[in-house]
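A lone chain, given as structure tokens: the form predicted on its own.
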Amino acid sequence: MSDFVLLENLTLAYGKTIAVEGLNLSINKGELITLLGPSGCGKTTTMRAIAGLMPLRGGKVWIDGNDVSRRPPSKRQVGLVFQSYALFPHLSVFENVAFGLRLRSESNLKQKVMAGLEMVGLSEFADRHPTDLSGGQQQRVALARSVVMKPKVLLLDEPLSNLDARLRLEMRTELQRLQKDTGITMVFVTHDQSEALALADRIVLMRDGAIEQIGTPEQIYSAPVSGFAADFVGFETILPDGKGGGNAWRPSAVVLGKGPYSGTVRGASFAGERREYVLDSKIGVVKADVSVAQPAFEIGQSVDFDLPSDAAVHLARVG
């Protein structure tokens, strides 16, 4: 079996909710995936599935040519990583990437665990205990612990969500080198569009327990297939075309202040170096942002508008 990590027909439920039907995903070996998607998209329920917590109620996992469906997870050479760090405070910064590793009973542990912190630049960390760290800081000490346990897949569920907006950048930059450096196959759940666009190899967008769209993220920032995956990466004005389609424009391609169209400002907000605007319309809400050196308008302002043909991303459908 050529993919490194299979699901095959995968069916996922709570109770008598079916929260993912028939699922196939292929995943490369060293590639790192994103699940992207809403709340209740199923794309956690997804991750669990791969990592042995979350039971099948059809279909199959396979992991390196292995089919672990009814493994246990510490039979699955996985490693998880929470949003919630989930370190344990009474143990050193040392101890607590050690953990994994004792219970192994591995050899040249220390070796081992001062190369796990070196490659998350943390080595003179070691004696601190977690409290004493920033969050960046004790999220880099869940990754250094997962990853000296040499999982075949890395895991990480919203591993960024409690970080502040800089400790968020700075740490997708971590995670794409540590990736590029350890070429461990990792599987990325957010909900974030920018997080996925600036981290995967591939983005799999999740709709309702199943696949909207897989694609790099130039293929899906450029062409969504609807228009649902089209709201999702930017794309907020969407006008029906009264055949089931329609066409997309990002804000940014919206021009005001002229242009055969004609709406009234029911929201204004300002961007730092951009304004953002949402008119009514006869065709529809339209929403735009412009630069900040462009004069204001007020709510309640009649204000023409244009609508580029050439910025336009054509649906197949706007559902």
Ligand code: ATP
The other form holds:
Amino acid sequence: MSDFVLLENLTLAYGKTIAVEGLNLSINKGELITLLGPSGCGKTTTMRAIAGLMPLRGGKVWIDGNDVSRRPPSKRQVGLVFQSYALFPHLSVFENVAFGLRLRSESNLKQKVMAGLEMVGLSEFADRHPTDLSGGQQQRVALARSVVMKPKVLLLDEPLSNLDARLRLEMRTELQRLQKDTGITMVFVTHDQSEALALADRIVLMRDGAIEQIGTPEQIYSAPVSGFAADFVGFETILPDGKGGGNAWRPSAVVLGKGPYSGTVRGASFAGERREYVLDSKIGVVKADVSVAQPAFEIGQSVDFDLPSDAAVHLARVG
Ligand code: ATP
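Other form of same protein, the form predicted together with adenosine-5'-triphosphate, not the form predicted on its own:
Below, the chain from earlier opens the complete complex, with every other chain and molecule after it.
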């Protein structure tokens, strides 16, 4: 179902600071959307508006066909999971997950809580306290606590950013599975492009309080619309075409050691399998990485290079 969550001409502000302006976004039922963008672009503010934690300066928020713009958070059937787990430390894992269900006086409480814990692989931990769990386990409890409430939309604000790199990857896969199993519509905020690419059905790339581009991970990755979007998905060499547009290359696509151009190595760093270089040249700054199997170049050395046209992405605007 399209328009399951609909943000219509949304404008959000903190006093005189406009954080989001004229934003339109339609989210399908059961979709996992990521809001991606640099710090301060308005991701969290947009989430807060969906949750009802932020008054609207303009526009409307619709959820499942209802205009919820003036409804308090408790009347929106929206779940929230933050970077900090915000569990109750004095309650057991079971009671943390049961908390919201008790407030709603739900029947079959034990069954629902245990099903929630089962879903996140924590059935064995029901009697523990959150302080006796790892960060990843605490975040799973926070997820279970939200999911058992059967929200219409689950909002996740950088929920994996407190976890170490390995656990982050593990939790990504779990989140995807959880989303497919439950069919809950999810909006996931991140500034990490690889997280967004891995998780999302569609990515909403934000810039300065507005949407820069919406698309599937494949679309955003292979066909960014602007220099800003291209840079976000790793096209680090962007050369203007003099007509407002330009072309962009990923570091791995740049050929070093031969080619029609020449540049001077300004930066060189070792990155395991690859060496990364920054070159200054007449046509612009070029970022390249090449296999460590290739001979290394020194800082200050002059190096020929090529920018293969079949690896370029054409941008309508370079900004
Ligand atoms: P981050 O990734 O750093 O969390 P974000 O994309 O979530 O960033 P927001 O927190 O939504 O960005 O902030 C959007 C804009 O609103 C920024 O310009 C920010 O400075 C401003 N802003 C956010 N919170 C407040 C606040 N409480 N008071 C005033 N301005 C705020």
